[in-house]
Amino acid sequence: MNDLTAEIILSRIKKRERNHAVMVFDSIDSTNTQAMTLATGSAASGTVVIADTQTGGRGRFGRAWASPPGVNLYLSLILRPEIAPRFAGIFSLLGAVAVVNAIRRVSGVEAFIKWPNDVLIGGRKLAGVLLESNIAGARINHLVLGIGLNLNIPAADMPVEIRETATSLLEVCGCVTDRAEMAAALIDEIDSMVVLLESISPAAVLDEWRRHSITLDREVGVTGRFGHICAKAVDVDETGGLILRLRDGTVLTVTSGEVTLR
C-alpha cells in the first residue's frame, strides 16, 4: 500500500489552521517549480505539493536535490503572506522550524539549524529549505516554501557527494519513519508559525530560530558574493539576515551565503 497519498495526509493533519488542497504525485521534476506554476495560476494559499520522487530537485543556490523514490519527503506549500516584502525571507528561517518541531513530534530527535535554513543532526545536514517568492512592488504575490527532507534513506545509498556530510532519521533512529505522518506534521508545524508570524510578528519567529540556531554566538565562516569571511555569529537582524562581529570590530549583516561552523 502507498504510504504517501492526499487522502491519508489529510487525514492526519491536526492543527488545521487553515485549510489544505494537497497533491502526490509519483514522479515530478520538482515539487517547487510545480508550486511555483501553479502560484502563478489561482492555486489558494495552503496548497502542498509532494512528490514520491523527483527527477529535477532543486536546493539553494542551484544544486541538485538527491530526490530518490520511496524513501524521503520531498514538499513544497504555496504562501500569500500580508507582510511587507522586506520580510519575504523570515519564511526561509521558519521553514527550518517547523522541519525541526516536527522533527521532534513524530521521532523524539532534536535537531538545529545552521543559518539560515539547513537542519542538522550530529554536524549532518537532514533537511533543507527553498524559498522561493514573486514579489511585486509592495506586494508578495506568493512564496513557495521547499522542504527535502531525509526520512528512511541508508547512507549507503546516498549520493558519494554528500555520503560524510548528509544524513536520515533511519540512520539516527535505526527506524523507518512513516512519510505521511512526517508530511502531515510539517504541514502543521509550517501553519503553526505561520499563524505565529501574522497573529503576533516576525520577531516572535525569530526568537522560536534562535533557540534551535546552532549558528550563533560561535566562529562561522560565510561564502557568498561578497567573497569569504571569518567571523563570530551575533545574531540574526528583523528580517532573517545574519549578524557578524569580524576580527576588527566591525559588525556587517549578510542575507545570502554559505555558513561553514568552525
Contents of the next structure:
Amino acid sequence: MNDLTAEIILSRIKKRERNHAVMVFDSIDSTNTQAMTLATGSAASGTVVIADTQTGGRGRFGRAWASPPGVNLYLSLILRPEIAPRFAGIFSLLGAVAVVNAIRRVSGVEAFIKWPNDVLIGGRKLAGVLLESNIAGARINHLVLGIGLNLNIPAADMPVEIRETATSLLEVCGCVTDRAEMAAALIDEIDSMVVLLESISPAAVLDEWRRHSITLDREVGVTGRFGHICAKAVDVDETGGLILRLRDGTVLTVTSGEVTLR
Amino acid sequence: MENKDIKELLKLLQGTDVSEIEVERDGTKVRIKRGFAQPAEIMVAAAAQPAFAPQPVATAQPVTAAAQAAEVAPMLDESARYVKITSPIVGSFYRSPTPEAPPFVDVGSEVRKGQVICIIEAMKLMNEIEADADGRIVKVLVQNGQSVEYGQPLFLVDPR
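One more: the block was the form predicted on its own; return the form predicted together with the partner chain.
Time for the whole complex; same chain goes first.
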C-alpha cells in the first residue's frame, strides 16, 4: 500500500489549519479504538490514525464496518474541543459536512447527509461517521471523529448484506480515487469545520449541515426507543437534535433514533 | 389546558428520547423543553388573541420537574452520605459499550475518579462518561437505553 503513507498524506494537506501527526497502519483492529487509546494517553489534538485494513472495523454498538484492504479509507482524528459537553453532538453533524466537502473537492461529486451523519449518494450509504468522546464533568477530555469512506471497492466485492444499501465512489463516478489525496482532503475539511465551530459559532456549522441535508423539509420516519414516529423533519436545534412536526402540529426534538427518508 | 394535562405531558415524556415538545389545545400553547442549560421548563402562554381563550393555568413560571439537580459537580444526597453522579448531557444512557458486553459498573463496584462508568449517546456520538468521585456504586438510577436529561442523577456512590 505505497499509495497510503503518512509522508504522502502530509504533503497533500493544503490548508494547514493545525499541526497533524499522521500514523498509518497496514492492519489494525479499529482506527477509532486505536485513536481513543492514544487520546486517553497524551496524543495531541490533530493526531490522525489511518489503516489500510481494519480487522474489527465497527460502527456504533459494535456493529461491523466492512474494511477490506487496498480500496477504502478508514481514518480517525483526535480532537480536544474547548466547548461545553452539551454541544458535543454537533461534531457528529460536522463530521458529515467535512466528508461531503472532501468528496466534492476530490471527486467533484455531490453527496448528501441524512440526520445526523450518514453520507449518501442516490440513497445509498457512501460513508459512515463514528464518533466517540470522553467526558469528565463539565469538560470534553477528547473526542475521536472516525470516518469509513467507500472509495474504490466494486459493489460485487461488498458484503452481501450491505450490497443493496451501500455504494462506493467507484460505483458512483466510475473513477479510481487516490486514497492519500482523499485522506488529506478529509483532514483539511475537518480542520476547516472545527475552525468554523470554534472561532465563528456552532450555528455556522449547523448552517453548513443544512445546506447538504436531504433530511429537512420532508416526511421522515424515526425509529427509536419511543417507537416509530412519522413526521416532517423541520430543522435541527442548537445542539444538532432533529426537530420534527407531527401531523397534529405537535413539535418535538429527538437526539437519537434511526431516520428513514420517505 | 389544565395542570393535570401538563402533568400528563410530563409523564408522557419520561423515559423517551424526546427533548422538546409543543402542544396547542383550546387556544393555549404549551412548550416543554428538557434542557441542559437550565432546569426543565414549561412555558405556558395564550395563543394569539382568542378573546374567549381560557386563562393560562400556569404563568410563564418554570416548573422544575425532574431537573433540579442540574449541576455537574458531584453532589451529596439528602442523607449527606452518598454522592450522585449526574449526566453532563441530554441523550440515551447505556451501561455497556456494546449490547453483548458486560456493564462498565454494577452495584457494589468500586470506582475511581476518571473511570468510565457509562455511555450517553446523542446525535450518534457515543460519549464515555467518567466517574467524578471515588467510591462504591450503591445504586444505578437509570435503566439501560433510557433517555436522560442534563443534570439527571445516574449513579449513587458511597464515597471513600
